[in-house]
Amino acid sequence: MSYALIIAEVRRGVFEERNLDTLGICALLGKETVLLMPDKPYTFNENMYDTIIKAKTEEEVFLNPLNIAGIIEQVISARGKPDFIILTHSSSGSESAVYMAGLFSLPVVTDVSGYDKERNIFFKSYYSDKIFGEFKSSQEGTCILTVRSGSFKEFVGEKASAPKVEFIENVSVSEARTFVEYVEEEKTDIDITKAEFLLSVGRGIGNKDEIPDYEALAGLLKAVLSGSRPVIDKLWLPKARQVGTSGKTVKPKVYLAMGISGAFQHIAGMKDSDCIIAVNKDAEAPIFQYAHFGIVADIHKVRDKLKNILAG
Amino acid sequence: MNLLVFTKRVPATQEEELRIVDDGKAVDLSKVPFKVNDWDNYAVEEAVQIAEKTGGTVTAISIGDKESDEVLRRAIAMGAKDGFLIEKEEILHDPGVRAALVNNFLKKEGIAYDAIFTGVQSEDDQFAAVGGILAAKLGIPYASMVIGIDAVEKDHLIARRELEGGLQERVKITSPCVLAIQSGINEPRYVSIMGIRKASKVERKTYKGADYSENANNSIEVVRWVYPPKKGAATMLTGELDEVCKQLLGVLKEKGVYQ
């Protein structure tokens, strides 16, 4: 029987809402869908899947490449081999993805954001998002995916009946790598997320010297001062302001962004405010794709007419 | 500790207008200047770092054409003691071929490490793999997303991975690994062009990638490129710099968010 094995992206008790989007692809591949988790008490809708194999062991073992790879080996040699092996675009789905392709020997394409059924291609992005390669496996046999999240959620529906539900009583562990503990980010001042007018910077704005004229532009519109991934690993702006998959996700009345070209991992973490507005030099800029309002023009050129005009 | 470190030249695209030709068999990247992968200096950075600090060597590794020797000069500057060089004229889209040429060239040549670095991607193709498919293949461990190293002891590393949210994990992990090295890990040191004319005296070693490619063959293709599907459509706000700029307070004023 032809399936697909999605592995679940869980973590500290919490099934991820981007298990829809590797959900979201197997309807859209028209495959018996198998998910793979840890046994554990997760809350999320077990009748879209067909079937639910539960792995008796901690969530942390399950989380480990190292681990996951013997788990797999175990369904396939129940199963047999499934057509995909599909994983969340995310720090632990890519982690186990791309060494099981290593392992396995099989063919792997990450951040599928796009499947076109009539011609069986993938696309993937590349080039800062501004081009699309499509993607197809040049062998027969099982592919890996990792999906970008938001990419696939609306194909999910739930199945007639409920799952059958199977066990795998016995994962080895590995020694050559374990878990330790969760490190918490500092507790700061500033939430970002609880701002309703975020002013948001990216790498356009060049310098660190930049800061303090939008931190002023910031105090006169009454927002509050935010960035992107490459701001903060400049240390321009501390960490507990990045807006992003690794930051905070937020969603504000306007988020105002001055500088930020619109990785997919910063999108991510914005794409839901009530407006945005993308300010950027670049009209090819990936960001104007998901902003309501957007200017092609130098940042610091509207900053500064802006200051003028709120000062005088 | 001896630190093997993966370095890529790629296309600064971010503020470039690209095309597509040849009836979407290419990207015309002819006019792009190329730098190096801002993840690489990363792992490059903590590499030297971590070999200053336990006495090792760095090597820096490339693959790629001639050009690439840019980016090796440029990890000599930061502090590898040596580059390498596996040329490949063509451009490889298919990770499992990076990963095989690097298993296959670090075996044959019997090179020996205790720990290879990788940034977590390259800007170019965005994949996050070659590294841990290296390792598999290598048959040593793996982590991806490290923000952070805070250890490094005889036999184990104890590495810091970013996860979603602000959240990370500690795990410890037994050399020799692969670690696949996240931006803002550390600050990459300045690199003068005095620093590389002076990197430009250490011999780099070439190899040709043909002579490593056994079982590299692909096992994914590109069919062709496209332009991404244009999704919404913002209102562009236009006209002269004021008049935008009060257009731009205007939509302020009518969301609630300024007075």
Contents of the next structure:
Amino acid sequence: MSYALIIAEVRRGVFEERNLDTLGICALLGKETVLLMPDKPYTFNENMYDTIIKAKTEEEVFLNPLNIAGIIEQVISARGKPDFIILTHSSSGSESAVYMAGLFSLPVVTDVSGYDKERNIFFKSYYSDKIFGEFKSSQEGTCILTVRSGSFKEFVGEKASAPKVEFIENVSVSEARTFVEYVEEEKTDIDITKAEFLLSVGRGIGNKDEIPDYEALAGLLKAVLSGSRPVIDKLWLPKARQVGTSGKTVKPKVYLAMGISGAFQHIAGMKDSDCIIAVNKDAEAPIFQYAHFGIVADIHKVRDKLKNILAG
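To test you: the structure above is the form predicted in complex with its partner chain. What is the structure of the form predicted on its own?
The next block holds one chain only.
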């Protein structure tokens, strides 16, 4: 049976949840699942894979595309060429994918978010899902994919038997590029990705002096205050509160956007919220295209009205 080689995403002893998306697309492709990972203890359901290949090396080696390429050459030498090499669409996964595409002269499709089995077509989106591109390899042989997080988890299933486990004993580590350290993001007392209710403000609030009033409203709503990039760039809120492609992706039950026009970078970070409420004085603001409820009004007046009602 043809197989797909999945490159594990691991960090500090943690088997990342996004690995489920690489496994999920394999289920749609109907390929034998061969997971390549470091030979270290990780907590995950191994029975979801047909074969697990453990390379006897440190996990930091997997952050270096020069090393990954060498390990994959050993796998191919032992098993033959895979139909697909699949990685997560993370910073390291994307870097390794394009490096291997150039090194091995293979086609690559990045940020895959859908697959049509009947037509053998891969999909990726542009401009906050406004446009979808269709991709199909024009040549026989191996194709490299990076998979968007959250796109294929639902297709994962458990195998009937335990996986075969194989080992790669001798791993060559490149000295041309080495891992230095993990750099922690700024620690805060609030993680906006875990909030069920986010009150998010944009440049429409006018100036930093308005922030305390919106913090007060967030408190009355039992919400967490977050912001769009302009608010963060002006230092009105800390970086950890930023929603968007250059900030954090959030999926709260309620997302209340006040004074946010809706640039596609921001929309990408919050469009999957259960309920989106937008308040903006501009009736043509793009965010209204994604909102379940919209209010065209002065955001300060809406804020003050809500505060008066909630303070009761």
